[in-house]
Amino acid sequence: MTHAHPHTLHHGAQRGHHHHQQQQDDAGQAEILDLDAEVLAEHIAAITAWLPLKTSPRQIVDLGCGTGAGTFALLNRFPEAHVIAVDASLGHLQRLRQKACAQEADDRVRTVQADLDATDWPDLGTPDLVWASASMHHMADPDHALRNVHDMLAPGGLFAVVELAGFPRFLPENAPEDRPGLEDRCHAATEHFHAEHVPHRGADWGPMLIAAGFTLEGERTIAVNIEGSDSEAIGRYAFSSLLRIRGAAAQALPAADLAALDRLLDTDSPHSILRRDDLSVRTERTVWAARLS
């Protein structure tokens, strides 16, 4: 369970694969967090400076941390607060425990090694803010994720869910040049996939939040729009994207498109996504805040 916009693809393959598949996957879904993390920082912390918090929170809880996007962005947001950051990957984890004690907050974040889709969750105490980014949607029980989170939280908690529409775009529309359109054709033909093994993502969390006893306090849709020409990290965070895009995409696309795909993953080629200079990112994040009333 893991911050996974452009991870949705790990999800549901990973049951069954063996320890060393599963470890690669890990190293593989963790780069993609970080460079998330750094190339959204912005974006990250206008949501946590727009949550409508009545005072600054003390106890908070990441569900799903990845490897810290939301938890270093929540702990320079209330320089008093202190966070459990819980996920299923143990890497994921140690990850974050190293940037904590790199930028001496290790005495500020505790980790909790969980699989949420488990009945019983341990025990996370009573947090004031709950923060699930791009999590919820890899739960195989969303509304049992709500009853514990509407459990757990204090009188008049906050509970913030903020999930991105799917992998970004990076690609200008008419590249490659020998197949324009390419990367809308490969996002199409991850949506069988997506549709079996995330059938949560791009759902609407406000009447899933009302339902499960919370009063919803406000939604909020950022725009995110990133030129890329001088921020090499946009570049490897679009070789990222496209790489695990192949991994769900690469039965349903026709031959030429592969071929083209494996033009821009190549990196020893003068076509390789790391040598464009066009690139960008775009895509929305939506936040929910909802609170218990």
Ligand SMILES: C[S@@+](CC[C@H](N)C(=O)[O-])C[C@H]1O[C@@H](n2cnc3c(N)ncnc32)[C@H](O)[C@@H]1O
Given for the second form:
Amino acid sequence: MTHAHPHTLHHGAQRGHHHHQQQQDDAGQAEILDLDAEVLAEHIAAITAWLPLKTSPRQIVDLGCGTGAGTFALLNRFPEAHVIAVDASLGHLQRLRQKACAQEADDRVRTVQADLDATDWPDLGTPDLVWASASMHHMADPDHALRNVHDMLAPGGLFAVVELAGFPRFLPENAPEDRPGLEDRCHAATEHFHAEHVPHRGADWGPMLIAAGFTLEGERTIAVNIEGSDSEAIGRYAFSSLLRIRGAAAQALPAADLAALDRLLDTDSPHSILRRDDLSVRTERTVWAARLS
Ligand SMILES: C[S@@+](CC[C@H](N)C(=O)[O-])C[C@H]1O[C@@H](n2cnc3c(N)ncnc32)[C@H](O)[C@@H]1O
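To complete the pair, please output the form predicted in complex with the ligand; the form predicted on its own was given just before.
The next block holds the full complex; its first chain is the one shown before.
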């Protein structure tokens, strides 16, 4: 997540611009998060089923919940549980709440808007399970966040950190025909951006959890490889993801690659990614389960 630079916040016009930009970013991200939840539903369910829990959790906190991929997977897996869903984005939380209402689960979910980079976190009770999926790597000071989780968990409680190795891949390696390998080059072009903005992406969370005082109960990596030839959701997921990557990659990409990327992203073009029938979703999710010792 990108934050407006603090000193610009005093300037009215700038603030309006950044606020608007942030809302647009959140809306773009919300769509990807919803598609990710839809396409990877079985894999997320498999992770919740794997968790080494001693008893069925009653109080769950979902940190950096986004639009609720984890929240709803956990509510389904643990019918007795209540979830506190925490995120910095009001838009994401509103979307999550709408979904909770539609599923008649709103009495089992509380949404809390909070910046988890702040020194003090709001009171999130004494959960017996804390879930953080693709959110811990966004923390400016992950060690501080892990210690906060350590302090709030109930005795014997479990902390599940779920992370992905990187953005999923969608195109075959020899695509597109005129610029084979384009997708890998797009990702390579974002490396500098990610190193600067999300340096903890791809970190090994095991040693960090142990350093924060947890006992590591297990670690598991799930390989995802979903063939998408007949899936409209996978086409939209690929389109939204590549559109977002374009923003971070554009400056570092050779002109011919950028033009090829734009053809894929041109929904009117015969080369549009939405018209391809050879897409798949290839990614990995790793979960670390840490117990309060
Ligand atoms: C990649 S999304 C993952 C969302 C969700 N957990 C999922 O698995 O689909 C990361 C989320 O972390 C949130 N986030 C990032 N930095 C945050 C912060 N400092 N405080 C609270 N939430 C934050 C973002 O708003 C976003 O919803």
